[in-house]
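Presented below, as structure tokens, is a lone chain in the form predicted alone.
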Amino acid sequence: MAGSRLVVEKLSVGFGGLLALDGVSMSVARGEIVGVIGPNGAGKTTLFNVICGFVRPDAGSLTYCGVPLWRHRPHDLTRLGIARTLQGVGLCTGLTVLENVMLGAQPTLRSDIGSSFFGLWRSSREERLVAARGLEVLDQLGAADYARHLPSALPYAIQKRTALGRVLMAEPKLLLLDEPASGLSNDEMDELATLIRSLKDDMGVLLVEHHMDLVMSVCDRLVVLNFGQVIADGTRESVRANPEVATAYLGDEVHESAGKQGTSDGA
């Protein structure tokens, strides 16, 4: 894990009497696409928590670049490198689409309050190229055409890919994609797959899902939360042919299913 560029150590996370957090180890590097999964409570939202300074571990360590965060708050993300999505969309219903986008280059701009004011040419040269900027960035996700309109009375996959123009505005090394799938339809799915997967040259990716056939499509590695533990982290391939998974998914169903299957064999 040398080389990446999040590694997760030995976190652990308790809320009362309940261990969110076990021991958990995990890593991202650039250039990767790396899934979160397990079951519902399994700890994925906290461990974003964790990573994203809401929640503050009880025991482990967190380091990004090679430096450790110890007391980083969530609006230190943007000067670290780290963007993160909602399960929302949270959106300023008036502003337009790319009015919206604009907002996430706001952490990066340099002109002071007195230009903005009054409009001078420093304030106004900067709005023009964020703007361009922000054009750019719905062309990529292919939403350009609706950068004038109000966002709510746009579909909710316009929406969503609004949201996430927001966030790449900054410039993150390190993308976290809290369920970006929910509320999709299974051809807009797709779309979004193919967004992600094309951002994983610029950044790495943290993704938490539900939908399986989205992690499936686009995850390089999957990490498999079970009870505030890793089960599982490792390829498509290996975790989908884990029996540890599979139990965590579904239970003493398969167990009970793999005996009946080993008595009719035996008969």
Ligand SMILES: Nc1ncnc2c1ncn2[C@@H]1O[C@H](COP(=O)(O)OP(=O)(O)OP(=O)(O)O)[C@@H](O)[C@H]1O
The other form holds:
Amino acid sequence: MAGSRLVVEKLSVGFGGLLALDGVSMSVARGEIVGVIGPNGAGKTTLFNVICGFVRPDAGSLTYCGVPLWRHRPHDLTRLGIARTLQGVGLCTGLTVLENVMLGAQPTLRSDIGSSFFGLWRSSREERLVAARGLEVLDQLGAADYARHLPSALPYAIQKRTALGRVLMAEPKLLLLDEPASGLSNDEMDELATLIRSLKDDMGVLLVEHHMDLVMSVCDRLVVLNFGQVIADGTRESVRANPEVATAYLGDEVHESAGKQGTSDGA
Ligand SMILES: Nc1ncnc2c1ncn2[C@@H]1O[C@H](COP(=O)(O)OP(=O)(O)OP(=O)(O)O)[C@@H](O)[C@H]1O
Ligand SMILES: [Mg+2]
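Condition change, the form predicted alone to the form predicted in complex with this ligand:
Everything in the complex follows now, all chains and molecules, and the chain you saw is the first one.
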């Protein structure tokens, strides 16, 4: 598929007798934000884990930027141009916000962090360039003012931006976000929605998220899973209007969210 960042075809994953994913096909195009939603146990995290290489599928295929993704492992992702943020923040508490972000430019050297942070770069010139890029990324995320602070002293939303900044340093082609809104207040979630939309550019974004308001305000397209199967794949409007989706999961929540769309669509 032209312009596709990720194509998932007929993916199946079984755990014992249970089919967590049952013939799932979906895609993320360049510059597209795709949300994966569904009720508890629908298979969202399993899909995320297969894409990240944590879980091996029993059947089906993955294609990334036109190339089959086969037997990859989580540590291959950065090299491939795939970035993921996990539910927590996972920052180094002894480093400043900027230094944490700078680590994203040196993914293969992170294990050296115990020896010397500043030893990560081959030269002070390289370090200055990485720092300048780190500040740019923090600025893009609205967190440049916190560059010299230690993350533990900052609001959780800023810590999450720092974690996002770190993965953006590798300039990914595909960004995988696992429940980025967890732990955020409603206002912070609105800011996150604006931020994600400002980021996408030519990157593809896959967003697994429980918070319907965020998904509905930020995603170009939604994939709905239920019992491991795709029951809907389309625009927010088509998903909202899909009775099977309403029955399976969204219920009143989707209609509530639809009522708010007049204000959040432009995010
Ligand atoms: N490692 C595992 N071993 C056994 N069963 C598992 C494992 N991981 C997931 N499952 C099962 O597979 C199904 C899909 O789980 P998954 O975690 O992907 O759902 P989910 O959509 O992420 O749910 P939630 O919204 O609760 O996070 C569930 O029935 C779950 O119990
Ligand atoms: Mg899950």
